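As a starting point, one isolated chain is supplied in structure tokens, in the form predicted on its own.
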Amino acid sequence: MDNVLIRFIERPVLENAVLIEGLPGVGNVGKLAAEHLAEELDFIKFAEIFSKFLPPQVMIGANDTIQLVKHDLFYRRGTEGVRDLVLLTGDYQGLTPEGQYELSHETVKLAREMGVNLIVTLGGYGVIKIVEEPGVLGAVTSVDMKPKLEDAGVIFRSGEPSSGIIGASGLLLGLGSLEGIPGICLMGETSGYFVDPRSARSVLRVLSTYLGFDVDYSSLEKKAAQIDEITSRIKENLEETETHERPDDLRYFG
């Protein structure tokens, strides 16, 4: 098997297209956002990417059938002033630094061949606390891109994230820039403790404003409510545990 194998379902011809990446990461923010777009905006799958750099396993799906772990590529033709869009999501990221570079390089190469002239990567920014209204941090390949993004609600904090942008969300921008394709990273604030649909919604609101399309957030809001219910139960259990432990603690110190 080749290091990276791309299986095409069709080969769409696009113009002035934007590649949007949303792979698993902190809070699964990017993956949630990308999957929501694919469902709500009726994207069409056109290719699958298989690689020996992805985990050596298969996923079990409907009717107990299996499929290799992979990345999926979708497209949507622009309407009423909205640009053509290409969407990348998948089951996992590359397991090794070499794998991350190889997968990102092949993706950038394919994007360039398809007429992509902007790359937008989506991810989470861990703040180690639950955030009710997550902000969206940004990073760009060129400083002249910042004003329009700030108008769309993006926050730029000098030097953050301090550890850099790890994985596909960073490499696609870096490698794309080498090929002359400008790029943006949008990072939703998230605790990182669990899957974060509220942060994914914040990222999509900024992205939709910037690119000029509309999307319904109802299903993400339902998921956010479910997460809120789970976290409330956890808090209640912790409080009950603390209450039950206090008498023992007092007797011990008495």
Given for the second form:
There are 4 protein chains.
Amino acid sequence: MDNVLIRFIERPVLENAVLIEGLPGVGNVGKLAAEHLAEELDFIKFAEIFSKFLPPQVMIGANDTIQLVKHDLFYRRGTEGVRDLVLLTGDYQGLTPEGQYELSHETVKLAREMGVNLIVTLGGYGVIKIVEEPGVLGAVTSVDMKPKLEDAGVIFRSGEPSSGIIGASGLLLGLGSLEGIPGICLMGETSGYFVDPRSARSVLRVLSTYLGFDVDYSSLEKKAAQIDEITSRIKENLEETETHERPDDLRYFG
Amino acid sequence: MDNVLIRFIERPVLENAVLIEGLPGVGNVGKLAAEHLAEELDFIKFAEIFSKFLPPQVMIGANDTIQLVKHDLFYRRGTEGVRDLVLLTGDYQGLTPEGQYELSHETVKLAREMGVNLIVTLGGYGVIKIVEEPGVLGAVTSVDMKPKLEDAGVIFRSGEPSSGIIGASGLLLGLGSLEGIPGICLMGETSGYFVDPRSARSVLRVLSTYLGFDVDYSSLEKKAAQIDEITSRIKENLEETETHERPDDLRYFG
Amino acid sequence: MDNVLIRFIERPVLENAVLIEGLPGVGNVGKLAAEHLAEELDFIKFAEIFSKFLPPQVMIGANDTIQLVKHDLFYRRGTEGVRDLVLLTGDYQGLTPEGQYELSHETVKLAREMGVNLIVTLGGYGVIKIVEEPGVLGAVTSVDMKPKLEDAGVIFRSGEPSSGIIGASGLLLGLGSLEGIPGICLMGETSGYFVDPRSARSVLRVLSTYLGFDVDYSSLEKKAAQIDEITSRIKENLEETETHERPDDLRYFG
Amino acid sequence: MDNVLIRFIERPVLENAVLIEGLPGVGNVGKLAAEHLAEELDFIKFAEIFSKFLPPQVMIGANDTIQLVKHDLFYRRGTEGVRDLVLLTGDYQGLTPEGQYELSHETVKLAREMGVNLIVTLGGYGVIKIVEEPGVLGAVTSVDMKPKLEDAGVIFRSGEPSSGIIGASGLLLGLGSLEGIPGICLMGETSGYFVDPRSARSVLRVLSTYLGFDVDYSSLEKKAAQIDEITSRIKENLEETETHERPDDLRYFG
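Given the form predicted on its own above, what does the protein look like in the form predicted in complex with another copy of the chain?
Okay, now the whole complex, with that chain kicking things off.
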């Protein structure tokens, strides 16, 4: 069986295109952002990627139909002032390190064949606290890309994340760079405790400024409000529990 | 060494055949059902599948002879109103995700070469409680297959199982579908605590109605009665223990 | 890099030969037996097997020299009434299931090329208690091999070990059988707590009767006496500890 | 994707060269030593090694640029009395046993092509206590290499380390030896608790004596002083804690 199997619905030929990646990860920030983009900007699905490095699993859709776990590829032809775009999202990341390399390698290969000459990967940056207005941290394949990104609102903190970038968001840039394709990673600050549509919005705001398109965020804001409600309810419950079980004079020992 | 090694006893040529899979899994429902079918409907074994993705292990048979762990393939030529059938069962599922893909890929390839044009996978659906009359949940590769299955007693619950279907029961359908072979998964409700012949019977009842054959369930019912006896004895012991060690007035803290 | 790399010192041509395997395992019974045989019957080393499926490690010998972990192959030409023998032992078993299959596959291939037509694998059978006179359990690839083995003192217990035989001792027989080479597994009863030279002696006694050679066991008995001394010292210490720390009237809670 | 991908900056042709390896490991002794050497002796980087057996990760440099995890290769042409040198260091060791074999195999192959005829691997030897003047333990591929090494201050302790040498420091010698390249492992004693620049200095002192070059150790000594300060501060804190929380008369229960 092939390591990676790409099934094309159509094979669009693009020019000067940007590949945007958003796969599952910390706070699901990248995946939320990519899916929002696909929907709001009317991207067209053109390929599905299957692989033995993804979980051996099928998903059940709303109509009880089975779908093998996969990555999805979308495109959107350029409009006034906006370049051709390719979008990658999916159910899972590769299961093993080797599998992650293989999947990213095939994606970079395909991107190059399609005319991609910039890769932007989207993800979350865990800060272990809840952030009201998440900032967007950046990393680049060459230093001359920084000023324009800083203009778009990207923050650069020397050497952060100190653990590097793990998974597809890192590998697509690392392997892309070996193939001569420059790249950017945009990481939205997120607690790491919940899926974080607010962080996804922050990332998309920066990205839209950088690439020159407009996005409506209302559906993402609705999701954010839902998560807020859940988290504040959990918080209340926790506080009640604390009040009942740990009176103030004993709090010192907590 | 080849990834997957198929040893043929004979190579039957079939027409319009159905592949039925029942490998080990939750409650061993699929394997119990497949083995019962093989015996009751006089299936003929035609091949064994060995693989380095199965455990590195031999089994010891009743006559002290060694047998490398394997999958077994059986067939049964069609009779009045019943299509040609192929049956897959075996000792283990593939050990790694990659191995599961390889094994299912080779099985689908073989099935297609043999004239299979429908795949039915059998399994258990863990509900974490004991069910007297297990229902049979279904999932399909295309929505038009549902009505006839509902007529046969299959239940469809939108988006369930929410975790998808893991292992051969999912992959054979997912990979089969990529090759143009439609498929059905039948999942018998089962506690998940014990092997469950009663759930296997439920699954077979639905399957036999759908495919139009008759099965005698007496040996499966005997197994179910044995399991019932064991579980009720365990339950009694647990209740006695509870009575002795946790008097009612302390139960609140349990 | 090749999966398995065989370096030959010489390439003996044998006839009607028996491959005897003793790699590390339960109680190290197989390895102890094989090493004892290699020494006592003046086997000649003819090949070393290296593999990326063995640990990524070198061993340090007595003269501070480095040796990559490996399997060793020895041979001994037949003498009056004794067939040509090949012996396999080594530092480790393959690290992964797939690696175990690859290593056993290459060994069977080599054995067949060399003229081997019987495989005997040696191992321990964990019984979780200390056995004074360890019996030797057998398993065979075909039932007609049993009578001669029973004459040599081998015990057959239907369906035991119930978990089958895991690792090279199983795979060499399972894969050998697929290639038409019959095989025998001899498992010496052993506690599973210590390396067990006494169980190795039991296994070799049966093997020597079956194959018609003589072995001196004195060095193996010396090792057994050393282990006995260690285990009885540990036992004494445990009993003392129990006496001191758990007086009889508290034993109920132990 | 290739298992191992070597990107050359230049392809120096060397003669009678020595490959020196220092990858991450116990106390990071090998990596510290190799990096110190690269800097102090003005080595020139000539290649980078990427591999799917390394972590699927990019590192973030000081200027916020991304770099795929890798191994780095340096060289230094021979000077009066000093042979041509090749230096290998990197971010990580291979993630899996198989990956470690593949990486070392490719490195040995490259080394041989470049004219390397001696391999020296550097590492730490964990002694689970803090050592003021770390000794340097040796292991060799042939016994005749020992006298000259003993003259340079290397200690040989028969059969140590008893667990062998794990990872690249072992494999490069084991695989090199199979290709006819002799090798030496130099292991600096180290606690195993901290990165240990002092142990790296010990290793380099022995190596420089053996190969006939001079090194300035001041930057390594500065790092050692920093580590000393950190460890002594931790030690003080621990002692204070002990004094406060475990008065002497209770120490018995500690």
